[in-house]
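As structure tokens, one chain now follows by itself in the form predicted on its own.
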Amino acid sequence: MGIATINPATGETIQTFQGLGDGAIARAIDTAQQSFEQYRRTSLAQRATWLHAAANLLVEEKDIFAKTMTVEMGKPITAAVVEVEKCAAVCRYYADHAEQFLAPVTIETDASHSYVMYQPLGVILAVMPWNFPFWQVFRFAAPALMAGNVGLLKHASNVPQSALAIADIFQRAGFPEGAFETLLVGADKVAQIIADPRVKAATLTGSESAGASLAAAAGTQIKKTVLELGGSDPFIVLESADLETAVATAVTARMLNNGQSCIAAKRFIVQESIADAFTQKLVEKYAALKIGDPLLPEVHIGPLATPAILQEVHQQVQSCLAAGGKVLIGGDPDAVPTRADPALSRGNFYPPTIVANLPHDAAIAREEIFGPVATLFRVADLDAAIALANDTTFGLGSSAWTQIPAERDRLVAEIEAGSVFINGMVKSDPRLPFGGIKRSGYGRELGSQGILEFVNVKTVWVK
């Protein structure tokens, strides 16, 4: 499998990389294991010092790292800068709170002293996606390193420069050699790495198929995994909602990262009584979005990450039309419309698109569309909104808009998802656990729960 930086805005190949062979992989795992034997004995204070140093590097060089991301996968440069800053924040959060999260917990029993302590597992493999090339890695690495584990990163093959930059940050921050390493390998090497007895667990953010493959490989080795997979997040707008704020947030929630986010709002479920007004305002805001070179700060929408993703999104819109949907703005039924714009003809651009009138029971209505395409549904009432929101195999995030407390309480209790945001956009926050249910995965990242995913929860009983 090719490992290369290919600018998705121009199609230009910037740099290609040779993947590691079996011998180099084995040596990297050996280095990680040797590092762990020493690193696990370092103090939390020392780890925190190194992690704060990593945060400082991220802030000092954020413009460089942001450009790397934008050139590799196409996110708007302003969003890329914010992503780097968020990585610094998660480093500082765990540097400051890990001691509290990992403190032994005394439990009264028939022993003289009984307690629970938390110890690191060892070498953890992280299989990470391209859509948030820095954030996805740092939200794993910060808690894992503070817990005393060491990390091996197998990043997506289209963001190798981001992967190498992250390993370099940890090295320059002072972490010991082997505490965090990047492996430039294809997906075909993952099972081999998992099978190595020195690798104790794995985490993956990505597609359902990738998650199932990793979980199967880890399962044969009886090794723990944490999976954060796809989502088809509902964005419910009820009659009492603040319509202006809901519409403005809806645009941001769908267009985040050019629409390539697992927790992006994808299915807009609107109460019939306000559906016309919501739709009109949403179309107007979509029409104002600027699509183009993501390195320009005024651009809202850049290219999709690869030609394959562009083609898949186009085919999914075609499927919406075949099922009876109607495009209100954006995607053309016959061809990708941005091909008509010479300035965008070489890149993987797809216009912001809204599809309405899609039958609720259409297969495509339940799929995840990983691009700037919103599907719009009308429902009679709260009961219908909740039923449609839950009519999916996914259960990652959800956003709902209402000013009525009774409606809020039902939405919080009844929506099947790892998170429910009321009158706000779904987002990840270092202070809150993040993850999904159903086919969106299992386990949690972030918060106090995230740092405890890859530790030995050891019971100690003394008499």
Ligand code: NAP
Second form
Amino acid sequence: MGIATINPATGETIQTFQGLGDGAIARAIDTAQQSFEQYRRTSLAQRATWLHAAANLLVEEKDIFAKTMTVEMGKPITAAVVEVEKCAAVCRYYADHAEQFLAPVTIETDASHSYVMYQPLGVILAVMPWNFPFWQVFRFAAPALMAGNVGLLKHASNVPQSALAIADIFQRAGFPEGAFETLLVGADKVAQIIADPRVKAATLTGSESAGASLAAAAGTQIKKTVLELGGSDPFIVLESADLETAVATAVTARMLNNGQSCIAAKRFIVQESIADAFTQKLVEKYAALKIGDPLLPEVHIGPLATPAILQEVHQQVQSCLAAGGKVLIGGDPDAVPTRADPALSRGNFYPPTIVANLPHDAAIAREEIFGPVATLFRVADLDAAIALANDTTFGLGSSAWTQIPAERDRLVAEIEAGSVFINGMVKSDPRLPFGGIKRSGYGRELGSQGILEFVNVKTVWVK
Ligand code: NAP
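Beyond the form predicted on its own, can we have the form predicted in complex with the named molecule?
Whole complex next, starting from this chain.
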């Protein structure tokens, strides 16, 4: 696949782009490096002013940016607007807090004065996915720019207009030329960009295979990486849970972004005593979801981002059936009502689907399904719930529902994941660190931790 905007709701190719050649890539890296030499000397106050200006542009033009995203990757337009607003919020958060996070820290030693200071590393490469085309980039860029680094964005090949719009925002906000650039390149150029000595580190959000490949390339160059990879987050509902709220949240947590979120709840683990009631309510709510043109505000579920994802999700549901699973609702892309609409008949629509009865040890039960498909498991008690939740190679987020403090404390302590949300759905928040363990990756974004990933933690000792 080349670099192109192809509307996933209609199949229409809107615009294609020529990827940059080696000469243009080298020039862009050069511009970034030259920019860094100046930019690193700018004050935090100046950077904050530019970042607030970027936030203002995002808010003023949110409807335009939201439409760009929806047309490129199919997320419902209302969610796209919220995403742009969240980007403005992360810009303001780091503009207002970076000085505090980056302040030198005095440490008493045998020196007359010893302290730790934080300095920028230089040009940072960001390899980003299409599922949150603005948010993924801004949550990297805001802290990186405040810390004095400059950014090079290699965005997913199906969201080039989002990628160009983001670089344009930073430029119009007043950041110097080269402080944040978009490189329209395919994945095949990533290793050579990392190998360039002027590029000092890289972050990748995406699949395990892309993360492993980037980390390997960076490893041979002894360069730091942050990896935000896949997840198969558990959503545990125990007997004491507030069932109505848990079910309503379960729908949002699985369906957000047409089911294509790394922190979507993917495996629903429900205590046997309430499993029938939970299942019945969940099926009812799935049946009520409106699937269709994501540009319409009343639509809950748009198309999957590409035909390949549609095919993969369908194959995974077929694997669930082959392993003994039972489809309670959905499961048939040909039965989606959009098939009958001439304008949408070529869209990548997949129906909201629930699969039950899957053997806990089936291979497919441990895979990430990147679409609107929930797998439902029954467990006898808390011990079984925790064991099943942890029986995955991933460790990104987790959500658990209980009113019993002792159960809550065990879930918090024993779930193997980068986050545990009790009686709420997993979400990213500029104030809280975000990231995973196991094959979900390493490093953290957001919070005070996120801004310290791409800095030199310099020890200073003076006598
Ligand atoms: P993907 O194929 O890995 O693509 C992500 C980015 O990596 C794109 O820019 C892609 O470029 C690039 N890429 C692909 N292969 C590469 C390689 N071998 N070397 C270097 N770069 C490469 O991911 P996806 O399937 O589109 O996205 C879905 C995955 O991302 C899911 O697993 C999801 O859970 C994960 N995700 C994780 C987080 C998180 O924060 N943990 C957030 C969102 C998504 P091209 O588009 O040019 O191929």
